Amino acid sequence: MPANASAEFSRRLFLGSTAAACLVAGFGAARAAGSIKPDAKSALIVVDVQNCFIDGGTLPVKGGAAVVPVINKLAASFQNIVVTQDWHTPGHASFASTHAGKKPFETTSMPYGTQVLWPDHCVQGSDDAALHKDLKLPTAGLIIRKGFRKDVDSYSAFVEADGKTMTGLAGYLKERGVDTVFVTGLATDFCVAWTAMDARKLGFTAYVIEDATRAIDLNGSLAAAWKQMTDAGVKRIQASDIA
């Protein structure tokens, strides 16, 4: 699941214990319930809510399987659903397991830049990759693969972790009209976020449905992925606040 390069590093990573710190106050102004209504133009993006994340899996995010009731109400109110599937290979470069003497949550360099490395999770074929079976999207259209080249990770549903590699999910979202998402699932603190901020990048408006997601936070990366989006123009809401 990096960074790219000494900007996209300090973007990536989310560690530091200084970011708790950095909250913008007011980010989560209250709205009316219920007051915004996605229309043809928005899409609903369910980011990796896949058994290696849930309690029991192999990368657990605390209250992971919480999610699934709270997207799958969302669901109603979307005529685009997208979902993205971490689809690591063996031996992954994310992987400690990878690189001798590493142990999880410690980093690497790789060519693209510092590289969290993470137990075995999400191989490709296995139960532990496989999408939650509670999970109830009738109108998913998409799944999005990522992190299944070997010697790359991607957290991010539409830009790889060289910075460079697009999954081609911007494309297929412009072609259809979309021009907002709506951002869910796991973890708030990486794939969540990333997939946000390249939202903005890239041209989307874009709200991350904080109720409809669960974070890992590794030393700060919670509170620092909450101001780093703030700063790119990402909304925060809650699942209330959707029609």
Given for the second form:
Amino acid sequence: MPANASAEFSRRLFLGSTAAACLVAGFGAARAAGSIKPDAKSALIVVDVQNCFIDGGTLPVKGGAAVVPVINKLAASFQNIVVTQDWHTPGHASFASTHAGKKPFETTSMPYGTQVLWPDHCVQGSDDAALHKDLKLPTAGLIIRKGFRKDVDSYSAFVEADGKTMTGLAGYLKERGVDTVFVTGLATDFCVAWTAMDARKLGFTAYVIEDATRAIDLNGSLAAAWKQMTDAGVKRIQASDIA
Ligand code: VGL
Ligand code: ZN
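Now show me the form predicted in complex with pyrazine-2-carboxylic acid (VGL); what you just gave was the form predicted alone.
Below, the chain from earlier opens the complete complex, with every other chain and molecule after it.
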């Protein structure tokens, strides 16, 4: 064969392998399907897939029910699974109804900072606070409840909104040798984002599986959350990226 044909052949080979390397390294939007294989050091965190955050609940997240089959399928890939539940007292400080003259989705100032005020939601022991009935996670080892102190909210599964009270999740995961978390559930821009960012602060590698989440998106909160998560080193992936 002519010399230039073989040069063209090796150039294509080079470009082909460079493209493959980029996919594996996660450059650009595309990633090879099934390229991430969770191991014994990985945990799936399923955030707040509760009736309150699904149609018919007290703080419904648009499309919230759609995460359930995605998460059920992901579960087969994980040896460690943790579930969280938003678990508020009646008259909780994060409820607008607790603050005279305040309406849901307004804000107030709390000793720990600005608090968004929500409709009453996820009250301890109510059907509204129960996990969605179609969520099938028989191998989940831990359910973390959060936001159960009347005067303190907790979007994060790791640290309450006071910024100092630990939920115990980091200790649990570290004791079990977990160094990487994959965060899913509701809502992308609140409890999922705060959980993923605290995971980074606490030294974990953190992924958010985007199509296993849905957002509230209050005044641009979704775009802001992705920017903050990306800046914190949280990796944004899709369920099809998981082997
Ligand atoms: C959440 C608002 C209030 C969440 C919890 O799970 O993202 N959002 N409480
Ligand atoms: Zn809440």
